[in-house]
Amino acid sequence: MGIKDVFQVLIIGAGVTGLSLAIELLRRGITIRIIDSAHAHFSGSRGKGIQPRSLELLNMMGIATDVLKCGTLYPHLKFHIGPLSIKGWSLGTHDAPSEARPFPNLIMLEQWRTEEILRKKVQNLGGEIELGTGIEALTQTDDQVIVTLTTGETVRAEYAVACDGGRSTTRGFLGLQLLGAAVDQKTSIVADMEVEGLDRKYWHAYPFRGAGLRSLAPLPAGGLFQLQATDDISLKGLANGVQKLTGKKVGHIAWQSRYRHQARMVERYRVGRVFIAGDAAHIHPPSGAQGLNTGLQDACNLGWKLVSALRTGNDSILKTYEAERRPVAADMLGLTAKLHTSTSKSRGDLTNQLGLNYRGSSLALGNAPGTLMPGDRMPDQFLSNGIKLFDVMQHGGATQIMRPNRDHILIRPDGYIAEFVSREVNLYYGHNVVKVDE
């Protein structure tokens, strides 16, 4: 096969992370290639829990209904203790809706329906996912990237981006590493499975004796529920091993993958124009649903510079993808490091990531009249004609909310402030600035 035309992003893997960033990119008029290496889509429950942060993100999108009407709240926990049984906590709030926070809670949904909803919107917007499609080799000149495919074919795209998960082939070709330790030495087992009378309004958990605990969470699909447990539970088969803890029969067992747990990043996100984002960048324990999350807004996050870059012919601004999100996951292995060795009852603002900022970023400017900074995450309000913020912020582009006497806040497409200013903006980096009153 030979050489197709040049398209403007070509995205490698269609995981949360790559299919987030085709999402940013064809609502806002880019073409791209997305293509992954594996020959059917993911099938396993893995990255179960959405945080607030990223539904605000997904009703930017269009689809944080659909994660809402399929999720559930994170039920609380039940601890076995011999003959005992005590009912726990929670690991996610309960909270109401506010204003500022119309996604309060962390919500359970399986991963392969997140990603199901996300894929969805990708071929509303005209995208078409290429299973069994990876990288045989990656070259680049100075404004091209050159990718010979698994399939024989070579693609030309102005930009690339590795979406491809933890075992990254991208990773390799740009000479990435990642650098960290082993948080232990254990290896864990996460498995979907039926677990026949286990109560399902409650997420069980099993403190065993130098194994740590063992916990088997209710799915909101198929009456399946997530184990979790180191993986000695399985020396004498997985099935006999949980029929053994919980005294229940188990019956299919659907899907189940082995990790260790590390927390690891690459040195840098960019090889000139190649970008890396999510599991590619960096991995870590699965404490405090913080993969999934931070994948989905490295997309988030590079999906409209990249935008800002091919309509201006200026990258500049792309200097400031690894400049606000490697701090992120630096903080992020350190977090979910300590929560994998603690006790925590809750998380809510621990983990919710509202609280993430790029204050500090070369994009906040000027000073802030209040509490609000240039760089912090944009509250939720209602307008004056009534229409709720995030909904106007759908539009893809920057927002500016008009203030009588007081400085016009300039919200950048992503969500964060860019500004307090007093001027009008019309064009922000490439992205048309839609006006709204206060």
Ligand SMILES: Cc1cc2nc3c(=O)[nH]c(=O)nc-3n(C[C@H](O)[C@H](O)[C@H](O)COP(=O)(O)OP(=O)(O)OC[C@H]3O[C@@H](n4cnc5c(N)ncnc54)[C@H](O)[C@@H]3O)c2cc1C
The other form holds:
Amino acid sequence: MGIKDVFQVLIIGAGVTGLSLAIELLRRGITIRIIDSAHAHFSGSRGKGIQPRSLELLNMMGIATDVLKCGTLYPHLKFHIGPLSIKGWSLGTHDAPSEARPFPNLIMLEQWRTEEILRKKVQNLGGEIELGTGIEALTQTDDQVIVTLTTGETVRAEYAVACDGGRSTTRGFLGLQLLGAAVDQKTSIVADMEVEGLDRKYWHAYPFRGAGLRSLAPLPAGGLFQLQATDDISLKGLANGVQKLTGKKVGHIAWQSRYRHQARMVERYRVGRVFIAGDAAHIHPPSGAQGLNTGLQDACNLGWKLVSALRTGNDSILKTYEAERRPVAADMLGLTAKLHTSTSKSRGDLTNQLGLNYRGSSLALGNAPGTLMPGDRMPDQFLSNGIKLFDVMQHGGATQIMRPNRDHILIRPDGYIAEFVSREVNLYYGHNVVKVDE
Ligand SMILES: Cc1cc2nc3c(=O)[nH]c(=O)nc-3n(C[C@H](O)[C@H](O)[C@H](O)COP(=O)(O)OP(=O)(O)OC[C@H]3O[C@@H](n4cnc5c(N)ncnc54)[C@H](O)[C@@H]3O)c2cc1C
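Got the form predicted on its own; could you also share the form predicted in complex with the named molecule?
Once more the chain from above appears, this time first in line as the rest of the complex follows.
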């Protein structure tokens, strides 16, 4: 097969990171191809916790309501210790929305359903996910990335982004390594299963039977529970193991997998015209529900910057992707490693990612007149016309809140404050600036 026309961005991997990036680019008019080496879409519940900050970004994509419609709040834990069953806390908050935080809670949704919602949005925007298509070779010139696909086709793109997960092949082509260490020597099991008669109101935890914690969380769809077991129930003996644990009969097992607890990340997020995002760039224990959310936020950070570079021909802004996102991943590795071994109940602000900021970034300019600083997440608010700021921010560009007698707030396309500024700004790194009255 021959070389097809050059398009703007090749996305390698159609998990949550790749799909989110596809939406961020397509909704701003960029031409993409998105490939995935798998022959079928992912079918497991794996990354089931969606954090409040991700919901805000999904709202900008216009799909937060789909996630909320399908998802549930995190239920309370119930600890089963010998003959005793004790009700515990919830790992998620159950707060009422406020003006500034319209999505205050961690939402449980099976990863395959989150991907389905993202995929539908990609398709509505005209994107097509090419399954059964991996990469076999990758080279670069000064202005192109040239990739040989496993289908035999050679494609050329102006940029490529590796979103191909923890076992990323692209990472190898880029000469990058995941540096770090194992957090736990044991492997763990995750599986989606029916457990007949187990109360679906609770997340059941079995702390002292065998080594480590085993738990069964009621998933929103299909009457299934997600098993996570940190010790060795063999995959072959899964039904028996869970039956012994719960005293209940195990029915259909819809999906199962093994995983290891590691805290590792790459040393660079960019090699030439190729970027790396999501699990391809950082892997860590699932405690604290951070991985999928961090991948989604990598994509939202990189997306509008790639658009800027492609629209203006000036790619200097792309340096800020690694500068802003690598420290976030490094902190997250530390946090999840700590949560993996801790019995702490507290989550909420520690893990909801609403406090993440880019205050130290070269894109955070000038001084702040109040407590909000350049680089902070812009909170939601009702504007004078009765519309919510977060709904206005769905337009995809930058936003400026015009304030009489005070500096106006310039907000980046990904919802972080760029600057408090007295002048009107019409163009922000190639993005139109929509003005709204406070
Ligand atoms: C038990 C468990 C529970 C978890 N719970 C949570 C949670 O509650 N919240 C949370 O935020 N995170 C959680 N995570 C982490 C989360 O699942 C991952 O961080 C998330 O899947 C990363 O998304 P991704 O798109 O970067 O990578 P992936 O989901 O791995 O997707 C990568 C995609 O790339 C494709 N691919 C691979 N190689 C190639 C190639 N060579 N060419 C083309 N395509 C390729 C794959 O088929 C796949 O579709 C959990 C993880 C585990 C194991």
